[in-house]
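One chain is shown next in structure tokens, namely the form predicted alone.
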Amino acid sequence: MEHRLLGKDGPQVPVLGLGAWPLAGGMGSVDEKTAISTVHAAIDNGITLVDTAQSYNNSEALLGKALKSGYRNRCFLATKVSRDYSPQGIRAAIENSLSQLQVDYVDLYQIHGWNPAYPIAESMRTMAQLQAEGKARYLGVSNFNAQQMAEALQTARFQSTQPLYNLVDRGIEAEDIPFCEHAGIGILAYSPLAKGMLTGKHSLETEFPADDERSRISLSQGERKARYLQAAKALDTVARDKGISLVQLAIAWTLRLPAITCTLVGAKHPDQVLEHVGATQVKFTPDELARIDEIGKGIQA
């Protein structure tokens, strides 16, 4: 497994991370035994960065069980404070997360999103205090744009940001990626498969069950869903020509940029983990990248 530096002077982390949202039932139910086996398969195959959040249903408690028997010592554990970014809210969240995860500290603690209701200086000051107290080795943010990251940096240094990034959703390329490169902030890209819409496994007729968030969110509805499916159909030809799966193409494409430290991929079964690992061996020629880019531009137009 290739490793990259997480931000300026940060730790080495694998280029693939396991996103825990699907394991907690966010995209349909997963039985506990399968979920734990999936976590173990990821770590055993070099996907040692595991990312969760306060708001990911019962994922922290699930990981607390999965990371026993030495697995905690083999992984870079990341979680996030969600919703309440007041000093009191952040402190309550970290204590609850540590309890659920059954750990004394996390490797990366992140603010889950930008919320102007909470002054970012107060939030970042509290995050820095938690780091000084040894409850988090490194700090990060999630879903912040370049301007918001710049404001947060005025109060405290953080190591990473976590944005949406895939073959269709490329909004971070214009400003956010250059800002991170300049500021020395690592990028943990999430949703490379657009919650399954870029896997080739769904159609316009696909209906998701009520316990799957895709039955409710805009990403898998209407025109946006159609754009993803159009992209998947066109890109599947490129993947076939290259002898890889569409899933592997979508993941590997995000990693073509050195600025992307790690791509976070969800999984609900060990077999999916093994397919994801194969993406780390994929390299693209300039012609292949141009072909993929041309398809992307057509979808975005």
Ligand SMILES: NC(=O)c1ccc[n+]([C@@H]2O[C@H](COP(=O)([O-])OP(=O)(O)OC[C@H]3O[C@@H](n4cnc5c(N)ncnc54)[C@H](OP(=O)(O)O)[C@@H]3O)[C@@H](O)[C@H]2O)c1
Given for the second form:
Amino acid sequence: MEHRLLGKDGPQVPVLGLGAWPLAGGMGSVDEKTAISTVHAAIDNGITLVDTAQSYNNSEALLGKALKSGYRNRCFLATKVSRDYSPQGIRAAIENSLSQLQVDYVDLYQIHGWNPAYPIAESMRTMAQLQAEGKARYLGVSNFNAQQMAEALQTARFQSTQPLYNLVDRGIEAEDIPFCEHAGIGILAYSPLAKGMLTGKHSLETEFPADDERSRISLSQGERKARYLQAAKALDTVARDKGISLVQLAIAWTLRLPAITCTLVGAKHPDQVLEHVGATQVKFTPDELARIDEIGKGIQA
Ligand SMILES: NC(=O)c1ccc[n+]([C@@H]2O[C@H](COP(=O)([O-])OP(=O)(O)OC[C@H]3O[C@@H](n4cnc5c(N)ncnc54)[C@H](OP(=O)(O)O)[C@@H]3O)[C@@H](O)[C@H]2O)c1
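Show the form predicted in complex with the named molecule, please, because up to now only the form predicted alone has appeared in this conversation.
Following is the full complex, with the preceding chain placed first.
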């Protein structure tokens, strides 16, 4: 597994991370045994960065069980404070996360999103204190734009950001990626498969069960869903010509940029993880990248 530096002075992390939102029922129920086997399959195959959050249902508790028997020491464990970014909220959240995860520290502690209700300087100061106390080795943010990252950096150094990035959602390319390159901030790209919409297995007729977030969120409804499906159909021909799966094309494409430190991919089964690992071997020629860009024109969200 290829590794890249997380930020200009951070640790080496694998280019693939396991996103632990679907394992805790975020996209429909997954039985605990399968969920734990999926975590083990990821780590055993080099996907040693595992990402979760306070708000991911019982994902942290599930990881607490999965990371026994030496798995915790083999992985770079990332979680997030999700709702209340006040100093008290952040402190309560990390204590709860450490207890659910059954660990003394996490490797990366991230602020899940920007919320103007909480002054960023206060939140970052608290995050830096947690780092000084040894509860988090590194700090990160998520869903921050360039201006918000610049503001956060005025109070405390952080190692990474976590934005949405895939073949259709390319909004970070204009300003956020250049900012991260300049400031030495690592990027953990999320939802490279657009929550399954870029796998080729869904159609306009697909209906998701009520316990699957895709029955509600905008990404999998109406025009937005149609755009992903249109992209998936066109890109599948590129993948076939290259002898790889569309899933592998979608993941590998995000990693074509050195600025993307790691792509976080969600999985619900060990077999899905094994397909993801194959994506790390894929390199694109300039012609293939041009073909993908051409398909993307007019489809971008
Ligand atoms: N910071 C944030 O705000 C934020 C937001 C979203 C995600 N994230 C992080 O990023 C991670 C990844 O994003 P995501 O889980 O939302 O979406 P994703 O990785 O784009 O898609 C994951 C889903 O795609 C399907 N899939 C995965 N591998 C497949 C394969 N090999 N073949 C066919 N289908 C496959 C699975 O669902 P089905 O099999 O049911 O189709 C799986 O649940 C999350 O788990 C989370 O850690 C962070």
